[in-house]
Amino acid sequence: MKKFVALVGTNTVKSTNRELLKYMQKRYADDAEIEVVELKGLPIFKKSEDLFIPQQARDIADKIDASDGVIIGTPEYDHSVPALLSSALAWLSYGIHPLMDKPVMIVGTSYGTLGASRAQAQLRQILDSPELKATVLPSSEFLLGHSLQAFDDNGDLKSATESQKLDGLFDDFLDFVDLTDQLDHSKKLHEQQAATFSWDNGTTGDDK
């Protein structure tokens, strides 16, 4: 069985996002066990001249390095990704790693009805950056647009519609989890350059 760590992209107290990814555990725990993560309590990043990491930080990196892939859920806050979840991505690629050639599905949800499609398509150009290198479910999206009456008392998506389409989405990952796992030509190199690289000598990410 599969085992994906699931981020919680806000601090929100009661999020729909929050509210999505317990759904996906539910409804796919015989195909995948499903831990969903919170970023909240992540202080804001800022590089250091001993490159602390923070301990919270270390534990989700772990949990990632362990995992099988990684679903991440956002919101849209001015059509970009909340503060938390690019501070959070800050951490898991300042001396460390845990995102380089890892499957990531993401999905997300909005109060209105562009079901956070900026922010996605937003996260999806920070993934692919240097110092993260992830590899994102390519030509897929899942947006929830008027989240706030989209789940029952159950915790459950009202919509079959919205339902099925959740459902082909991760069917498509579980595939996508199994072919990421052949392709290891880039990986190897992938892991040469950050096991090289400097933050003082580097040619990316030199502004953190």
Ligand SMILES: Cc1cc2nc3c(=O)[nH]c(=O)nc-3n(C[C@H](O)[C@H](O)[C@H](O)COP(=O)(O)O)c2cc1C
Second form
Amino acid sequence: MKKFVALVGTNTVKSTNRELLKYMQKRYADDAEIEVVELKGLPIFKKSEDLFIPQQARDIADKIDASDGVIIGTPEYDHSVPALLSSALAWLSYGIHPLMDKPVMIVGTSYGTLGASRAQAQLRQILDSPELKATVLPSSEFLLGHSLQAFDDNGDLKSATESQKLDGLFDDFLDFVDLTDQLDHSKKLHEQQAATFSWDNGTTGDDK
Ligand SMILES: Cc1cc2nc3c(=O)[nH]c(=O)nc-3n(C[C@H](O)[C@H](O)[C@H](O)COP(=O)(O)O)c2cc1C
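What I would like now is the form predicted together with this ligand, since the data block earlier showed the form predicted alone; can you produce it?
Time for the whole complex; same chain goes first.
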């Protein structure tokens, strides 16, 4: 059975993104083991002379390393991803590369109609940066709008249309994980680039 890490892109106590990831954990339990992992508690990213990375970020990196793929649930604040998520991704690209060539599925919820669409687009761009280089499921936004009204008391999606849409995308993600396993050339290239890459001394100029 495939193992996935589901990152909660917010530190909000009552989050519909967390609710969505827990729903996926329950709904797809026969197909995959999904561990919902909190980013809550991570400090704001900062560079340091000794390349210090907090233990919580290292623990998350280890979980991602041991997984077959990652699901990220992002809210939208001011048309962008929450500072916590942005900061977490910076830690996960600071001399370590747990997301490199890792299959990623992006989902997002919002209280309004657009379902965090701008945050999801921004997240794709972040995940494509040189030290992250995740392999994001293409053409696959799951945008859950009006998320405060979207779940019933059992934490299930009320809308059959939305749940069927998510089922289809998750099915695609399972196939995508197998497919991306075969992309040997880009994996080798990314590994070579990562081995010599540094923002501080600019050792690679080709894909900044
Ligand atoms: C400071 C602030 C900014 C927000 N900006 C947006 C926004 O740009 N777009 C949006 O759809 N919702 C926005 N929201 C509303 C919700 O926080 C947002 O819909 C969020 O995705 C809900 O996710 P959650 O239930 O996991 O916290 C904002 C809320 C706050 C407090």
